[in-house]
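The form predicted alone is given below as one chain in structure tokens.
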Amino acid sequence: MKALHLIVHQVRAEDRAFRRNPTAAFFTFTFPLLFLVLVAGAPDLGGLDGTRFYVPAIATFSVVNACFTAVAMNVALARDHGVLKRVHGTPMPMWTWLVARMVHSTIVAGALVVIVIAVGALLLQVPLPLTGVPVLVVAVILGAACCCALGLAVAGIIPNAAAAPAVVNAIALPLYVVSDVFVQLDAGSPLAAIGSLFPVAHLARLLHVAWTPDLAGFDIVDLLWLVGWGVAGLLLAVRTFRWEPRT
């Protein structure tokens, strides 16, 4: 109970810090909606209406952006500014700080997905994923946890805060292309085969199924891929994570 209280307290602190940085908060919530509006007029894609494809695709982008990109960049920045070193010197167990950071990022990702769903329904007339709500909830929570773990792992290998945007975007942008996020790929294409090795493609697949369960149905293998990558991310983070800036 004491650990839970510390986590809740730290999540509130993370939320206050997030809201007190309005520029970062604005772009965190604006980028997914901007991409959604830009691709709203896309033509039919493999029998799917363009908007119906891109709503779950942008929901995937929202989860990855809030939990992988933001966590990796913010942790690297906090480390270089000495914030992590000061936190490490407090009586609070360090794992509670990391869990709180992941929980807050998951909350932001969930809020983003809800906003994307609402905009898609109100402006683009994309049906709500009512029959796919269980898959949607599980996919967002598990996908967010996986991306947060990988974000912490990548933060450990980023040499300094100045290199964080380049390193993170060099990892994320190619994955968006091969994971049915920015473009829809043929199932048997080489790019789709490459994307299936990484967690973003499996998260995108789960979210697409939440909107269109008649496409392929729920596949437990997608969840196992997310769990496997999440565990691998945590193991790598344990080995690479640093509380103090690199010399």
Second form
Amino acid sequence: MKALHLIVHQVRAEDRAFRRNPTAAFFTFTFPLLFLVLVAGAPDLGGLDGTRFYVPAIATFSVVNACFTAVAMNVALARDHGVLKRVHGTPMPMWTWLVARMVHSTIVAGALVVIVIAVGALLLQVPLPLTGVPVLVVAVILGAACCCALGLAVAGIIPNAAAAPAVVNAIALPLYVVSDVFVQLDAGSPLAAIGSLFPVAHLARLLHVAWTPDLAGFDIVDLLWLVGWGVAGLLLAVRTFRWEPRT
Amino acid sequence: MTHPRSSIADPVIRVRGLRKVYGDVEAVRGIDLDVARGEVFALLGPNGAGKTTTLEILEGYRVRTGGDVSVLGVDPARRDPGFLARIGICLQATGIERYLTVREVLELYAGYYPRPRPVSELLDTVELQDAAGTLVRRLSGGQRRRLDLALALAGDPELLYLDEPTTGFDPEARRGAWDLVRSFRGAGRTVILTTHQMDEAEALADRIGVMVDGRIVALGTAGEIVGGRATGTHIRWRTSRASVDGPMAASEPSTLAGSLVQHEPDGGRSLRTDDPSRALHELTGWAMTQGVVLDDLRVGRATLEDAYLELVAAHGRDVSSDAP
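Given the form predicted alone, corresponding form predicted together with its partner chain:
Let us now look at the entire complex, which starts with that chain.
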């Protein structure tokens, strides 16, 4: 109960700081939406099928960006700036700070998915995923939690905040390519096979399924992949976590 | 060395044989220390002496390699939340959430403690009322440091740790921080601070521990440390540059009244003597006959700085390179 109260207290402060930080707002919100409007409007990708592909794809991108990328970078920054050290000197347990950080990212991811759906429906006439709502909600929450845990694990591996963007992008960008996010891959292609080993492809698949009227292709195994990677991320994070910069 | 008072009744901090090893570097090499309730205690020493490491062990940040430590009756290494709620830590140059205002940061950190001080009171204490609505990223260096202090006070601590609290302050801001420490201890609470500034230790601390190379080499009041070390009268002077060449330099006395003349790194000369009349007589006699001008001639009792420099030199380290 006390821990819950502390987490809510911290999430509120995180949210306030997040809204005021122009870089965070741009990369997390503006970037995916800009991307959606651009790819959907591109002539060779246009047409209903193209936009139908890109709404779930950008929703996936949004979740990964708001959770994996943001958590890894923010935790590395907070560590380098000494925020973690300061928190570590108070009675607030470090895990509540980290959980608050991840809860905030998950809320942002959820909000972004809603915005992406709304923009898709209003500007690009992509139908709302009405029958897919349960799949969508479960996939976004599990996907966000999984990405947060992996972001936390990577934050522990990143040597310092200056190296954070390079490390995080080196991991995330190739995954977008092999996971049906930037481009639609042929089902049997080698890239798709590589992608299927990582959580992003499974999140993307669940979201693509959510837009399919009869939820054809839904596979609970995709959810299990997210859970598995999430647990692995958490276990790794426990081992790699540092509250002070490497000296 | 000046030995610690064998035991202080009701010590807030009690340390016996504290050691800390990083890899093959022994940063703290056996420290005994008692700090009494209501006391302001300063760890004074050159950079790299082990002051911050010692403080961080007492704060619960680091695990010691050896020895016994008790702070507020518990072992800080256990990091008990009840213990952390009773202390306040003001670290060296530490980050604060940049996109929150001063008031919001204070509210955030006050929320971590079971019995926080009211935010308005904290703002008053560090005189940041006018900056309450300012984002942390827009604060000046001095304002940030005052916010650091306010954050350390947010949980209404019984024991306050200050790691080089005024490094980088202008003289006026330093006075302000000193007043703050004095008002805090006025309420019967304990302060332990590190500093490499003699005047800061002298101005604030009831007792000082001089730390050199991982050891406390002197412990006591400023008077006790000076008395136990640097005795006699300290004479300092420098000679005009134009006159320190040619045959005069050769005739410069190497001893006065039987005491050795020290060459200071800045080119000045100094001497410590129990017979100041004779030493001055010889010095001025030499200057008169050689036509040498004695610039900046000073005669005084030995200061804490003299004792400190002597202690640091005696324990085999060159402070001229890392003392400010």
